[in-house]
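Encoded as C-alpha cells, the following chain is the form predicted on its own, with no partner shown.
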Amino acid sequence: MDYDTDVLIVGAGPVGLTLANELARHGVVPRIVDKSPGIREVSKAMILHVRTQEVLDKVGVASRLAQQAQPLREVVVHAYGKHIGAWDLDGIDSPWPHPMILGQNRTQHTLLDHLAGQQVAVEWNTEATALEVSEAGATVRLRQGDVEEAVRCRYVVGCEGSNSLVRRTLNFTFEGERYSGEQFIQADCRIRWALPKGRSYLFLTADGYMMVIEFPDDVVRIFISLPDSAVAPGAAEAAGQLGAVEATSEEPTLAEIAHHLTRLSGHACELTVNRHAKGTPYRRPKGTPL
C-alpha cells in the first residue's frame, strides 16, 4: 500500500494534541483532523494531576501551563453540615509538587500553539466518516464540507471520545460506566460568599454533592451533582448515549446554580460571570460516562 501519511489522528482534544506533539517531537509528522470548527471554549476538564504534568513536561508545555494555572494545594471538606477536615495536596515527591487547575480549553490552546511551532496544523471541520483496516494499514474516509477524501495511513488513532468511529469500527469497548440517577450542573464564574479564598471546597449532603474549585483569574468552578429524573432537561436525548454531555437541551442559569450552592453549603452567595468564563453555565445530564 502507498501511504498518504504514516499516522492519522482523529480528534484534536487534549489526547490527540498531546499525541501529535509527541510524534512530531520524535520526528514523525502526523496528520490530525477534528470535525469541530475549533477548540470548544467550555472548559470541561480542569485538573492537571502531577503525573499529567510530568508527561506534559516531556512534551515541552508544562512550564507554559503552570504560568496560566492555579495551584490546587488544599480541598476543605464539609459533610452533612460539619467541617470534617481537608485534603493536603501539596508537597508531592515530583518536580511538579501539586495538581494544577486550568480549563481544558486553555490546555488545548497551549498544546495547539506548541504543535504549530512544530509545523503541524489541525484540520478543523474535517470528519472521519468510515474506516477500513487491513494488515497493510488503514484507509479513512474524510469529509470537509462537500469534499471527500480517502486517506491511506500506516496507523490511525482514535482520539475522538466515547463515541469514537475508530472504536466502533474495530469493536473496541468503552471501558467505563455511566453515572445513573444524577445530573450535573456547573459554572465557571466569580463568587462572593463568607468562606475564605485560597482553597477549594467539597460539600457532601444527603441531596447531592458540590465542589467549589479555585480557577485562575479570580474565577471558581462550581460543580453540583443533583438527583436526576426522566423529565430533567436533556434526559430524553441523553438516555441512550455515551456522549450525553453533548445532548443537553437546556442550560442552567446562574440563579439556579446559586440557589443549589446556598442550599447545599449553607452559605449565601453572589455569582457573576466574566470574560474568562465563556460558555457557562453548563448542564451534564445522566448518561455522561465516568
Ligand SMILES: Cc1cc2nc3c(=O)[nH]c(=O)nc-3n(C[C@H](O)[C@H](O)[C@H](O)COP(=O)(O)OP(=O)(O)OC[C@H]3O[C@@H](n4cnc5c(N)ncnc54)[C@H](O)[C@@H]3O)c2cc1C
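Heads up, when I say rigid core I mean the largest set of C-alphas that superpose within 1.5 Å between the two forms. None of these values were measured; they are calculated from a predicted model. Residue numbers count along the first chain shown, from 1. First, how it differs from the form predicted in complex with the ligand.
- Once the rigid core is overlaid between the two forms, Leu131 does not reach a Cα shift of 2 Å, moving by less than that.
- Remark: with the core as the superposition reference, the CA shift of Thr205 between the two forms reaches 2 Å or more.
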Second form
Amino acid sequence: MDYDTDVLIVGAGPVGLTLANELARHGVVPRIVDKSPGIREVSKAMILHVRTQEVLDKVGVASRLAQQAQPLREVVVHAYGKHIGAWDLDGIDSPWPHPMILGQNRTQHTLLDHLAGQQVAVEWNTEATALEVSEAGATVRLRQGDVEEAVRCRYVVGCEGSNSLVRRTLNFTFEGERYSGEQFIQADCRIRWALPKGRSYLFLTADGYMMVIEFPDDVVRIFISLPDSAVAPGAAEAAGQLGAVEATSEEPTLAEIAHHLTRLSGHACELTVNRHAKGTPYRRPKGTPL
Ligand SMILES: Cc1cc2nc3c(=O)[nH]c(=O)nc-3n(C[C@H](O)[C@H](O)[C@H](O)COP(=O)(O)OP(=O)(O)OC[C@H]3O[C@@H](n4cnc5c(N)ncnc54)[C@H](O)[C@@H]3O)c2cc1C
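Having seen the form predicted on its own, could you give me the form predicted in complex with the ligand?
Now the full complex is given, and it begins with the chain already shown.
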C-alpha cells in the first residue's frame, strides 16, 4: 500500500493533541482531524496531577500551563459539620510538587499552540466516517463539508473520546463501571460566602459530598455528589432523610447549586456566572460516564 500519511489521529481533544505533539517531537509528522469547528470552550477536566505535569513537561508545555494555572496545595476538609483538617497535596518529590487547576480548554489551547510551533495544524470540521483495516495499514474516509477523501495511512489512532468510530469498527470494548445510586452536578462560577478565598474545600456529609475547588481568575469549580433517589438502594425510605433527589438530565440552575452548597456546607452563599472560564453548569445523572 502507498501511504498518504504515516499516522492519522482522529480527534483533537487533549489525548489527540498530546499524541500529535509527541509524534512531532520524535520526528513523525501526523495528520490530525477533528469534526468540531475548534476547541470547545468549556472547562471539563481541570486537575493537572503531578505525574501529568511531568509528562507534559516532556511534551514541552508544563511551564506554560503552570503560568496559567491555580496551584492546588491543600484541600480543607469538613466532615459531618466539623472542620477536621487539611489534605496536604504539596511537597511531592517532583519538579512539579503539587497538582494544578486549569480548564481543559486552556490546556488544549496550549497544546494546540505548541503543535503549531512544530508545524502541525489540526484539520477542523473534518469527520472520520469509515475505517477499513488490512495487514498493510488503514484507510479512513474523511468528510469536510461536501468534500470526501480516502486517506491511506500506516497507523490510525482513535482519540475520539467516549463514542469512537475507530473503537467501534475494530470491536474494541470500552470497559468500565457505572456508578449507580449517585448523581453529580457541577458548575464553574464566582462565589461569595463566609469561608476564606484562595483555598479549596471538601465537605463530607450524610447527605452527599461536595468539593469547591479554586480555579484561576477568581472562579471556583463546585462539584456536588448527591444520592439519586431514583436508583439508590433503599432510596424510597432513605430519600427524606438523605436529601436524595431524583436525577434528571436538565442543566442545573445556579439557584439549585447554591441550595445544595448551603445545605452541605452550612454556609449561605451567592453564586454568579463566570464569564471567563465558560464552565457551564452540568449534571451527570445515573452514573453516565464522563
Ligand atoms: C461536562 C464535562 C465535565 C467533565 N469534567 C471532568 C472532570 O472534572 N475531571 C475529569 O477528569 N474529566 C472530566 N470530564 C471528562 C474529560 O473531559 C474527558 O475525559 C476528556 O475530554 C477525554 O479526552 P479525549 O481527548 O480522550 O476525548 P475528547 O475530549 O472527547 O475529544 C475527542 C475529540 O474527537 C472528536 N471526534 C469524535 N468523533 C470524531 C470523528 N468521527 N471524526 C473526527 N473527530 C471526532 C471530537 O469532536 C472531540 O474534539 C468531563 C467531561 C464533560 C463532558
